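Next up is one chain by itself, shown in structure tokens, the form predicted on its own.
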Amino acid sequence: MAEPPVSIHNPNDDDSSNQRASPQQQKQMEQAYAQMKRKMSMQEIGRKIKHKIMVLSGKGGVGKSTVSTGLALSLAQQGNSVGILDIDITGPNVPKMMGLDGRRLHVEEGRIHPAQGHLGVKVISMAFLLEDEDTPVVWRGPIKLGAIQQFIGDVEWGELDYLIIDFPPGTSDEPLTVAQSLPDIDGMVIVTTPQDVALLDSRKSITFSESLKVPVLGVVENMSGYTISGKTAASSEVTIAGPGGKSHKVSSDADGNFSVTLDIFKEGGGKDTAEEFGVPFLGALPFDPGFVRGGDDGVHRIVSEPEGESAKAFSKVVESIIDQIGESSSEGLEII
């Protein structure tokens, strides 16, 4: 019986070695390469930005974006280079508050360049990508989280002293994605108001921080009190009707000036919550109608009245945050 012919394998004749990747395989390779570049960029950004601060609230409507922009502007007033990353994909408000309504982002060589607002603060937000401000962003989780990673990894922030990260209300995917993507986050600032419902949700945010391994820098009580000022006869007594029918008696000074603070939404809840959970209380911010006008006009209260009471209150909060950053050391989550 004759032996079968010997088959000699020549790699150069193997069709598989010259076979091109399918369009689907090519797309997968491109995605993997882009993800690798983005991950390396995130690590580089982590080195270029000295301090990264997350601003959260367990409940909407407590003025979180107002606080985020106020912190950024107050830090910039002190001579720091500052950026704001607006992570609220479906409800981005920071650009309007920073006077950047209708602005478009500049992209060069695949890198997104932030817009610059008051006091040189750099801003990145989903609002810059919308053709119409009334257009809703209807994205499922994976697409939304991919956009967040792009906002971090594909943005040319440059050298920053502080990056303020403004989140949507609640404790969901967004803060988890940022904590996993951005290294060496200094900590969270929890924003609340004195109402019981807001305080209940702020407690959830404090507990949530433990699962992220990100320290809580402290609690800020927003809309803490409304101050009424006026002028009357010198060294006289004035009676002011407050909430709940409560009367407040105050004396004017030698020039006839007087002021009294009314606790519209109760008082002290933020401080009590901070003490209960053993985290710092960063301070209270006044209920200031000027924030409403400033938010609509794109001129924050700190910009319009840099020596005003609200600006002074923000300055005290910033001082407390800087003190906490000097003491905190977060291991953070592993970048994946």
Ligand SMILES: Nc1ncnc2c1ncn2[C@@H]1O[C@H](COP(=O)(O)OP(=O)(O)OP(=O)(O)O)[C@@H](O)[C@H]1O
Given for the second form:
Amino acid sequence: MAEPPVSIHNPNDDDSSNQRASPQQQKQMEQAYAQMKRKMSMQEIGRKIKHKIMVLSGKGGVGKSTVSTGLALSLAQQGNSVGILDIDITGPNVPKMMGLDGRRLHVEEGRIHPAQGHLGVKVISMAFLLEDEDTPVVWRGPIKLGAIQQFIGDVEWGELDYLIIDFPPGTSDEPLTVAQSLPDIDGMVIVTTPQDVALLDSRKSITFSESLKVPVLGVVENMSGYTISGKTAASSEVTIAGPGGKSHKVSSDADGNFSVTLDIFKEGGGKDTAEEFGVPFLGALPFDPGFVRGGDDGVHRIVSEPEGESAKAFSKVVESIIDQIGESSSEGLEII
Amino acid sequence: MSETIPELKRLERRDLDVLLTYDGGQNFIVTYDDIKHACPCAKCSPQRNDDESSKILRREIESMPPEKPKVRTVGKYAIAFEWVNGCSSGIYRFERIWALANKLDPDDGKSYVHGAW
Ligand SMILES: Nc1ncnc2c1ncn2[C@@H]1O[C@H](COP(=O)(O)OP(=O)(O)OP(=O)(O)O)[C@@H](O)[C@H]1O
Ligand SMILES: [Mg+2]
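Switch from the form predicted on its own, shown above, to the form predicted in complex with the ligand and output its structure.
Below is the whole assembly, all chains and molecules, this chain first.
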């Protein structure tokens, strides 16, 4: 680390001892210097990362981390360089989903180096700080926010096309700290489930975004339907008993394959919220038990089944997000 | 990668290749086969890691019937090609297109590594 730009006189050859900084002042100056350096490094990081996307929800457990990791992997699948910052201190589960369970923070020459998960996605998680993942620390507010700033300012991401930031649920201090520390955030993605309560909370998130001055890129509806597929006699009709006693008739194709998507909750809630608030609807992700398994065994759904329905749904959401950030894309380019 | 490249102004889809015109009027031709072979997606990239699999990928591409792709811009930083035959997942950053135009290795000689497939 470089010397602080504060010259401390040697007390022996200093006759005007009243100009000397007291140990306390010296400490303050050093702190101010560290703060300034961190601020500069955050700006530098801001420049090296082309796009920064926050993933939020009003309610917990709606799938923010699943969506964050899914977006990151889907972007990486297309050849982008991607990072994820998992800022959830109380329950960071991104490492598990990225196959990095049990990793510890890797620090070299005062810089924090991300771990590389599936598809080369760079991961930094609060979990890397925890001694034991099952006993989350309760951080006091100021310490927590300081840790977040440090996490942003001291991480060596390198050049990234996308940084996805996964937050704890709710509209707490963390998003504000991030928005104030990291310049040029492209916007936030709000995750909801089709349940009304979750919807109500996502409304809060949208209002919240206005107060953060970070645009809403749109709403993603998670666990929006359950797709059942199977095989039966060729070109025949199958009746499936869905939730709420509703029966669904489907026809199989010439090979006998059929598939039907059942609404487990009320469908279209995310779309309604999006419409009501005039923000884009980014797409719906099916309920897929593979996500739960992936969270447990560390192989994300998109990695275990890169061509599956869920991977396809994610790439649609990614497409909508890119559309949102793209603005008046490469205006100068004429394609013939 | 952070070196600045001229702005791509025009992309003309011809029968077997694209004619690229950059700011300042420089023209380049890149064949569709070269574009397909340089797909940056996580499935195609590892196939270019060693010469043998890269050649196999190349032959596979060359055996596909010729077609004009659909081309769209992706954000402000890339373009994507949609093929009937061939992989349409890759997003080609303008740096990558520039490398292809200049017959440079778009992978920078680095093999592609990722955590799992
Ligand atoms: N589309 C889905 N289909 C099936 N299960 C899902 C889906 N999305 C998320 N889950 C499961 O729901 C649980 C909660 O998901 P996740 O951890 O992503 O939510 P979260 O919003 O990040 O939670 P928290 O608020 O605790 O941070 C996990 O077990 C996850 O595997
Ligand atoms: Mg989470």
